[in-house]
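In structure tokens, the next block holds one chain alone, the form predicted alone.
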Amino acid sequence: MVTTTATSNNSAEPFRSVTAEEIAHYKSHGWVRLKRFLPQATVDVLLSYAKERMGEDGATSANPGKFSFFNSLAVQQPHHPLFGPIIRHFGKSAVALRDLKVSPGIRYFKDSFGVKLPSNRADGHGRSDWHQDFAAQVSDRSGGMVFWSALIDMTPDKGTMAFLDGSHRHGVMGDYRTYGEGNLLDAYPGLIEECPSSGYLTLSAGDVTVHSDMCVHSAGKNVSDGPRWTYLVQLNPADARWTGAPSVSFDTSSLTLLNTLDEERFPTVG
């Protein structure tokens, strides 16, 4: 197994800011694309690095029986020298796109690998039905955002996300575990008539699209015949706080109910 030796941004192509034109779209749609975000030189040694401890077919993963619609490895090393500084070129990137007058700042709060396996596999995934994220996120303030990053291209025979466009102005509709079959359409069944799907989108390696947590989506089947690989940044509001619920994605015993999270761990980045 060749291990790999993560440097931060060690590409000659520096990561770029976010546009006044992807702005003005992530505060109309709740969700933005963006287009060669990240360097193929990062996105080669996360996808390396990916490989090495999940497979190269993406079978393994660190969360067995938490995550029906992908493998998930979390990472969770918001210092190590290549995780780092693509967190922080996140961070900075959240400041532009939300508003912080109601929350001023970003955190870390999460970070991992997520393989979506061929649906024709004995151990693949379905489709992530529409859902929201934030009733799930155990914090008890909205605001936050998560960076998903294409580490391959990929059309939407791989499994690839939608959005609702305007949607995360209609409030928190409930956890997605609520809903029976997961579908938060069934629940909300005209909210598609008034925020219509971007429908699944064709992404290149380096692409990273942006939702708020209150923005609903969802991502097909993989019906192709490999896996769909991705890196997944979870931000919120510098000054959000645990509700002392748990989670299904990551230790919350070191947690105290209601009060900020802790620096070293949750770093602020933005």
Ligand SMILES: O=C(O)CCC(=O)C(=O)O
Given for the second form:
Amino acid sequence: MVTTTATSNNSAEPFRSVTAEEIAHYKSHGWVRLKRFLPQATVDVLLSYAKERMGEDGATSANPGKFSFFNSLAVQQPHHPLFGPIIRHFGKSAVALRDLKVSPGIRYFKDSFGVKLPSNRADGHGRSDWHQDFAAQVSDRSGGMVFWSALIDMTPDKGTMAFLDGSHRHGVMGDYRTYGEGNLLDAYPGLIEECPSSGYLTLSAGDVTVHSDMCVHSAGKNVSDGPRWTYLVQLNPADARWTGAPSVSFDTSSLTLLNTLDEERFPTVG
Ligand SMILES: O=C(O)CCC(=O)C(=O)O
Ligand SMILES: [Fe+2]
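For comparison with the form predicted alone, provide the form predicted together with the ligand.
Expanding to the full complex; the earlier chain stays at the top.
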């Protein structure tokens, strides 16, 4: 039986709530796949917004050379009429997934489009290697998560995500920049026996995966002949405080050491 839990689904917004089964999966595995979580009409608008700015093939990067694993176009307009409702929908869902008994709510951190180009292009991308997100978050507490939305149908050859089941219970395993040419599994080779891989997923447009900032994950190389289009929203607990470390992914100039984040730049969304 599929039961839906209330995440204050507003009938004016075309979004479904997370189900009890999805919440249970997230808690036990550290990640979950939310099938058809974004309606096709929303996916269509997101994709055309991204293509207008990144080109039909997604080859124009707003941050050239910044990441080797995909072209990234930061959006950062949490009150925009297109992005705002999606971000708040994810925020409410994040609170339902995490459980309010242990979380004071959720704050928006960052959203962006991510385009992984076919690896056989001169400007193509490699694998997004095994890592946890937490150590690079510059937050003094975990509980954050990424909502990763497929904007096209994708089989594993497009470079989809895979997760290590239950790895979110194994503590913080380092910043991804500390593994040199290797990855988290070179540093923790026994982990894969404890936490089997989900395998690279097959997703439909509108499917959203959510992973905890403690869940180990990777994305394969895109060995298909077209771009992999995704929209990513990163959320952190509302009570998160800045550790004082520099961030690779966002501007920390408005933050002060060990203080909570400003509501203007990092609004509470759940
Ligand atoms: O999309 C990818 O290739 C990697 C994304 C990722 O690591 C994340 O969303 O945390
Ligand atoms: Fe990640």
